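A lone chain, given as C-alpha cells: the form predicted alone.
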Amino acid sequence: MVDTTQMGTPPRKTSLTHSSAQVARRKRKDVVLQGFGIAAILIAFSVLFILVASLVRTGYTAFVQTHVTLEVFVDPGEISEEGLPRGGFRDVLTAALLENLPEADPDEDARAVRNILSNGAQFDLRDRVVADPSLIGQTITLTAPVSDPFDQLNKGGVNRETPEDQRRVNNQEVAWFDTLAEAGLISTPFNIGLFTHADSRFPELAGLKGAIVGSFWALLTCFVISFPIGIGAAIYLEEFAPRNRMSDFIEVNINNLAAVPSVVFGLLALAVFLNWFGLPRSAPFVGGMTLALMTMPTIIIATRAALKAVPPSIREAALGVGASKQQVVFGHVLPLAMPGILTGTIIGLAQALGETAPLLLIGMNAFITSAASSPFDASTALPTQIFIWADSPERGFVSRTSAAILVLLGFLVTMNAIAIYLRNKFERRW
C-alpha cells in the first residue's frame, strides 16, 4: 500500500516556497516603485529649486536701485519761473555733481560727469520746481537714481579688474563714483520704481506698473466674459441638455478646445477681433477676450466636475418636496458646487495670466511708457513685458527680466493659494 501522506508532503512545501518567493518579489517591486516615485519627486523639486534660485540670484538686484543724494542750487540763471517747464535742469544737476568731485574739470569733464545721473533725474527736478516755483534760487536736497552703468558698478555687475577698454565705465568714472560713495552720497534703497514706473528705454527707470495694470484689465475682461458664459454652458450641458449625439459632440469639442495651443487663439483673435471687428490693437480688452476664449473650456470642465460631485440624493430630496428642476439646480446643487467652480475659475485665470503667445499676436508687446487708464488703451502685460525686456540688449534689463518673472510667479502662487484655501474652506465631504 502507498503512503499518501508522505506523497503529498513535498508538493505543499513547494507551494509554500513558491508563494513566499512571489510575496518577496512583489515587495521588491513595491520598493522599486516607491524609489522611482521618490526619485521623480526629488528631481522635480531639484529642477524647481534650480529655476527659482537662478531667478533670485539674477533678479534680486533689480529690487534695489542705486541713488545719489545731492544738494542742488536751483540757479535762476538757468531756470526761470517764466520759462517753466523749460530750463537748464540738467546743467544745474551737473553743477551739483561737480561740487562734490573736486578732481573733475568743469570744462573738460562736464559731459562725462553728467552721465553719472540717470536721464530721469532732470525730470524729477523739473517736476519739483514746476510744483513749487519758489524753489528757484534756493538749494534743495535731491535724491535721484544713477545711470545703469554706475548702478551695475555699485551692484557688482561691473568687474573693476576687467581691462578698462572692456568696461562700460573707465577708471576715471570709477574714481568719481568712489568719491561720491566715500562722501556718503550713494545709497541703495528698495526700488519702489519697479512697481510705480512704466516701461522705459533706460533700465534704471523701467518698471512694471504698465504691465501690471494691463494684466489687471485683461484678467478682469477675461473673468467678466468667461465666468458667466462658462458656468451657464456647464449648467446647461450637465443638468438640462438631452443626452444625444449633439451634446456628445459638443462635450468632445469642449475637451479638445482645452488642449488647443494658445497661439491658435491668438491667430483667431488677430483675424476676428482686430481685422474683422476693427478693435484697437494692443488693448487689454482684446487681450481679455482672447484669454476668455482660452479659459472658458477650463471653467466649463471644472464646473461640470463640481456639479457631478454633488450627490444625487440632494437632487432627489429637493424634487421629492416639490421643487422644480430649475429650483433644484440653482437653489441646491449650484451653491454646493460653487467652491469647486471658484477653484477651477481661479486656476483658469492663473493660467491665462501667464499666457504670452496670444498677447504677442494682438500687439500687446508695444513700447508703452504709461499705464493704461481703461481696458481700451494700449498696454502691455506681465508676460509680454518679460518678453520685451528679455530681448533688450542693455545689461540692466537682465536683472529686471528675472525680477519680473519672480513678480509673475508671485501672482500665480497667490492665485493658486487662494484656490486651495477656498477649496479647503468650503468643500463638502460626502
Given for the second form:
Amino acid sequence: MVDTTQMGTPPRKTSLTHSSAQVARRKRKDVVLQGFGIAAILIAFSVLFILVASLVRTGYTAFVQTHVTLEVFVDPGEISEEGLPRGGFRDVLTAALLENLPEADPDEDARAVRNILSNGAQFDLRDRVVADPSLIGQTITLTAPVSDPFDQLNKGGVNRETPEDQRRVNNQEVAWFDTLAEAGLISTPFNIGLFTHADSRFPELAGLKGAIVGSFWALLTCFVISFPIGIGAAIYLEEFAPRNRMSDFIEVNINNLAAVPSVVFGLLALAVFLNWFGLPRSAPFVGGMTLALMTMPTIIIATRAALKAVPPSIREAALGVGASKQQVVFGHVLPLAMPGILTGTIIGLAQALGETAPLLLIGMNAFITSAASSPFDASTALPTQIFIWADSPERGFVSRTSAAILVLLGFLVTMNAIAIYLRNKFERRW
Amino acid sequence: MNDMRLTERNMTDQKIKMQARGVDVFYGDTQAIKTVDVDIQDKTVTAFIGPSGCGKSTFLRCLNRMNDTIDVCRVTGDIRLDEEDIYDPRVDPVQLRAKVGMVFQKPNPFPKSIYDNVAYGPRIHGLATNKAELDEIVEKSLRRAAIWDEAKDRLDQPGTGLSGGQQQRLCIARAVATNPEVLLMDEPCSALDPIATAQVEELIDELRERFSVVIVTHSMQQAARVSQKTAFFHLGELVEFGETSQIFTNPQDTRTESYITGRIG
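Return one more block: the form predicted together with its partner chain, after the form predicted alone shown previously.
Up next: the whole complex, starting with the chain shown before.
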C-alpha cells in the first residue's frame, strides 16, 4: 500500500466528461490503427475477389461444352461386323453432317465439314458399335462434342465481326454452324468430360481425370509416409527427447526444412528417387514421396504445437495415478492433441496438393492421355496439368486452364474447411 | 470432523511411513529445499504450511518423485518409504506413484467419463481382472471420496462437467482407486468454495483411517482443522515440525510464531 499523501506532487484534477489532450491522442491512435486494419482486410479481400472473378470469367465456359446431335446411319457399306473395330466411322459421321448441310458440296467440302466434329466423335461411335454390332445398318442418335473452333464460336470466343482472314472459322463454316444451330442440333450441356476424360491434344476432349487421380495417389502416398513419421518424430522430440544441444539442433533444422524451397526437394527426389533408386519417372508414388519430404516438417511442427497445448495438469494427473510416460503420452496427451494434429496435417496436405515445382522435376508434367490405375503408373497432377494447359496455344485450353485452377481451388477450400470443422468439433476447452 | 480444540485431539503413535533425511532440492543452480528431515506417520494427516514459495509443494513432489518430470530439478538426500529408498536407481517411479498417490491444486479430471476417470488407475495397474471387479473398485473409490451419491447416475458423463468441488473429490476418488499407501495433496482446496472445502476436509479426515495423508495448505486454519502433525517451511527450510497442537499453541521457533500469528507470510 502506498500512502498518497507521501507522494511529491498533488494529484491533478481531471474531468471525466472533458477529454484531455492525452486521451484525445490515444483515441486518434485507436482510430488510425483500426483504419489500417480494415484497409488491410479490404485490400486482401479485393485481391482475392479479383483473382477468383477473373478465373471464373475465363474459366466458366470450360464447364459447358458445345455438342451436336446427329442422326447417324451406320452404313453397312462402310462398317462391317467382321472389320470391327476398324471401319469408316469418320465417313459415316461426315455423311450424317452433310445430310443436315444441304448447301455443302459432298465432295469438295467433305474435309471441311468433317472438322466441325471433334476428332473424338468417331471413337465414341466406334465404341458404341463395337459394344453392340447389331447397330450396323441402323440409324442411331449420336451426341458428340464439336471441335474447338466451333465450340469457341458458339461460346462467343470467336468474334463474327472480325475480318474473315483473321478468324479461325471462315464465313462458310460459320454458315454451316448456323444451319446446324437453326435445326436445333447444337446444345451446350454441362461438360462432364472435364472430369471423366484424361488429357488430350484436342481441348474439347481434354479433362482433369488423369490429374485428379494422379493428385489423389500422390497425396495418399504423401499422407501414408509423412503422417506416421511426422507424428512419431514430433512425439519423440516433444515428449521423450532430452533437452540438449542435439535436440535444439534438430529443432532448428526441422524449422529450416519447412522453409526450404520446394524446387530443392524436387531436385533431391530427381537425384535420389529416380537416378539412384531407379523408381519410375512421372509416377504419383514418387511425387507423393517428394511431397512427403515437404509435408513432414509441417506435420512435425503442427504436432509439436498441438502436444504442447495439452495442459500440464492432464499429464500430472496421469503421472499422479502411476501412469508411465508412454501411457501418459498415448493414453492422454495424443488423443487430446489429435484435432490439432489433424488440422496441421490437412493444411500440410493442402499445401502439397498445390505444389508444382517438385512434380515438374520428377516428370509429372508429361502428356498422358489415360488416368493412372496405380500409384506407379505415369500420371500428371492437378497443378502440373494446369502448367501443361497454360502452355497450350488453343483457345479451348485457356478457359480449361482457369477451370482447372478453379477445381484445384475447390479442393483446397474443401480441405481447409474440413480442417476447420475438425478443429471446432473436437476442440476441448479447459 | 475435527474442531479447533487442538489439545484434546487424540494422538496415536503410528509407525513411520515415510522418512526424509537431509533432502536438498535444486532448480538449476537455485536451492529450493535445504536439508529437510521429516517423518511421516502412517494413518496420520501431516500438514505442510508456510508462505508462498517456501518449498512445501516442491518437497511434497519429492515424495512421489513427481519432480523427476522437471528436467532442471535435482534431488539429493534420502527419502524412504517403508525403509526403502525411493530414489534408489532400481526404483521405478511409476510403481512408486501407484503407492504414493497425488491430488493436485487445481481439479484435473481427465476429459473422459467419471467412470473412466476412476477406472484409469486400476486398469493400467491391472487391479481388476474383470468388469465386475472394476465396477466394484470404482464404486468403492467414489464412496470413499464421498461423491458416489452425486455421481452414481452419471458415471458415463464427462468428469469435466462436474462442479469444482465435485471434480476435486473425483480426483481424490481417482487417487484412492489405485489403493495407495500415502496420499499427497497439494493445496487441494485452494480452488474450492468454503462448502466444498468443508466436504473435502471431512473427507481427508476419513481417509486417515486407511492412508497416510500429506497435505500442503496455505490456510493455517485448515492445517489446524485436519492435521495431526504440522511442518512449517520457510525459505526452503523446515523451521519446525511437530504435533499440530504444539505448533499452533506453543511454537518453539520465533518464525513459526510470527507466521501463525500473521506477522510474516
